[in-house]
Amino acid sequence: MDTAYSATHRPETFREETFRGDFSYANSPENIRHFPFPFHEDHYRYSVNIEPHVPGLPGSAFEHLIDVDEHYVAEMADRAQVLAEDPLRYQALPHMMLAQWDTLELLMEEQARAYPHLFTLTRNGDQWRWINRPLGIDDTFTFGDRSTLPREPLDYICRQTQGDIALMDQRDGNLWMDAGMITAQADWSLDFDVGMNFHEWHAPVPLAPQMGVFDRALKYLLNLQLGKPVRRLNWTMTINPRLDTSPENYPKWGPDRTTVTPENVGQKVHLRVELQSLWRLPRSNGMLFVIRGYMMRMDEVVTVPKWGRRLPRVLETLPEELATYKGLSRYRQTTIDWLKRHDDGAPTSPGIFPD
């Protein structure tokens, strides 16, 4: 165990709170400091940005290779009612099931690695045992036989870890979504996209596809190893702390977008960071995508003086394609202006952390 992480962000209990309604999401001071700030310099441009996904600096949000934190119980919680509402937002190829059980294996031995005092996976052959303290779940049933669940592997696991996860089959030489369970997406759609190859559902993206990004991210991740998984960050800005803005739903957070007034930035925007990160799977040969969210408002950002020098500054310098896609147009500059008032104009030290 990591004494510095059991001190710093160990979480022992769950906020009650709402991505919704009353909107009561908040951060700790501690989980402030967790968050995967995405900017290393005073700019912003699209890249591959890929590196090894490997145990990072103890108490961030790097520290485990699955991460959960104190939202963990409410963003279950909202998961659950996203699905209630809208079952879409779980699909699976019937090709991909040797694939769900390779995710269910790995998404269950990094929580209870990481997480002991939260996770138990019990092994006996194939007869195992899953214990979820947090959600209240003692589960045993028999590793390949999907009788032995009370859902498909991947739909079982999907609702007890956080973040969004797709499923990649690798095929004539291209990656193709195939299964995913997505419920906090930033404005995109698993229905409108399963079964799409990596270059049909990232086109909508600017800039990047000229730049040749996706080319080399793609012929990257064909040739990415088992037990090698590498990760990234992606970033936009939400309206109020809503992890649901998919398209489906447009009409309930698109018009957050007009609310935003010079007095209410710091409590309204919110920071929305992806921390990405992909594993090759051992019997499928698949690509497990976990997409795992994070969102502080602005308020919460300004507390870390080096991120509120540097996210105006950054925001200043977007260009207007990168900003239009992210859906920033109609609200930047109002928020540039609320965090100037938080940079003295020193320069700001390399990397992601704080000082």
Given for the second form:
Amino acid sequence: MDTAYSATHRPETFREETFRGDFSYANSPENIRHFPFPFHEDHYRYSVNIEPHVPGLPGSAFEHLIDVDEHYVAEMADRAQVLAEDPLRYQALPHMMLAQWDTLELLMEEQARAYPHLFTLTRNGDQWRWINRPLGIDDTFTFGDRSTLPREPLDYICRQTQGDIALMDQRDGNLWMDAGMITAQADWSLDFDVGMNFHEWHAPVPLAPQMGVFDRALKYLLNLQLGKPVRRLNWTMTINPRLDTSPENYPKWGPDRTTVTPENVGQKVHLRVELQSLWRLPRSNGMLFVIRGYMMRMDEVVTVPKWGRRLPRVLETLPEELATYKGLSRYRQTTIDWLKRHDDGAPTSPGIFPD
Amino acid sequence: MKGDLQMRVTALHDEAAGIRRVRLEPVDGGALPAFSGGAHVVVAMQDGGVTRRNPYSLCCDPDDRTGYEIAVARAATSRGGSAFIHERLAVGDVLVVGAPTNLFSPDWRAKKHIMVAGGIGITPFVAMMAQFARAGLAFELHYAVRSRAAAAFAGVLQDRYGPRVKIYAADEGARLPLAALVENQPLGTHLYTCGPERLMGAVLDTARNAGWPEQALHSEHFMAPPPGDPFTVTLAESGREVAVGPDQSLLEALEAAGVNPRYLCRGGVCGECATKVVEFRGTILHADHFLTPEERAESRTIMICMSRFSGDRLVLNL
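What does the same protein look like in the form predicted together with the partner chain, given that the last one was the form predicted on its own?
Expanding to the full complex; the earlier chain stays at the top.
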């Protein structure tokens, strides 16, 4: 086992940084190795790549099922700002209240279990006390009683959890996106998708529907079992470390894609990875979808030699339709050219983790 | 399977004539997962040398994390599970219980929930009503029984929910007023039924004829594999032959032979145990509720938890 991962991931301090304006976001060396690099081989291959969401390599983003890292406080501040400007980033249809409580319980339990130095959940029957030290929160409430929390339960807990969150209702042999808080999305909109079913919200994805990918994935997810969550990795690229790349704000971030030059690739181009996990919810029989995002600029990627070699090789083999869908077309070649300077052609080891 | 719970029988209670309620609590004393009304668990029982795995609806409050309860009717022709629970299971015994799975979930959008139960089909509704009542939702239960003596949970449900629970005892000449039930319900009402096939068919037909949309109708079938003539199955990967006895399902025979196919509901509903048929000479006796009529006719897939075979050669992709 790699010695760099011998220490358990246990964030103690949180970076003061921004995801807009001066874009001061950056990863510490430890957090670079914590990053869930999504490519396990040197060429691109489309796959649903679903696997059990079980605790993984210590120190990695997979160590804890709900991952908290050095960006927690800054991400929550950015989320609050997005919500203040656009309240529709949080929506919950009325029949999702039970699923909201299920989600609050799950996210509190997982975070308190993984990071007891940051979070404490104390339960006495329906009387719960929740302490969130990084955000300075200490609230007592009655589980199941909306009036005892300052906000709806989903709204409340999503403001204290890294990652976008969608709640799905399961009925009529389909999944329906009926609630969520989406503030750090890769160009999709909850306000647009809310109320849609699995096939409807996936309709824009190229190639995959023809391969029957979504029919199979839906069938699989409908039988997702309580206590056996699953995960997959998804990825794209973002210019500047901007969390809020929403369709609503396209005029703010779309033009960034024209600003990439051979000189600024290392600083501006970010690999953006989503560690997506899916959980059956107990009382509502709904499903929780956590889209936990990570960003790492090219300068940081190449500090891990294996990733610096692999990333340009993968980008070269990405089909044009997918490059277009992910919005990479304008700067893909510039990025490959820059990364190639860090690829000495040596073979890479299997798997996603650093050597 | 991973996620299975070791649970101890802490109480056995005759809920009504021929219906035994079993309370199970985790051996390690921890809190159980909450669940949703309509969920079932698969219970594994060691009956001598035979492992029996049967699905039972949970019939307790889904928010009670200290224990799960099931209620089992003594079957006239038991395949083994019900006889084991009625005759041999004792307080203190340990059973292996799978995580709750729900294939009969309430539609939380409903403006009102109407439940129609027949006999032991009452069990999923006991848990559903606890959730409906807690959430302040409108509901009514219509419960058809042979006699009040055979009406499991009738007293406790009437105590809890008053006039929202209506009992129809056949020996008193009472019948379910189906036509009246489906008339003049508020828009957005959902109808749930569980019980004997004939009762469920009548409930659903009445609602359909009255113009109810399919999405508002929900039913759960009793989930016991049918007995039948013995047959032999060949496993494509190893060439091994496995004999399936008259009271055994194909899935059970495979498990007894040390093969462990995937499963979830063991009642032909969820689709998890769908298995590819490589070759067959004879007739596949489909008994599931999952495959479409076209898929049944093609017989390229068999649901091994329920369906049987008649013929001289069946090869499965296992």
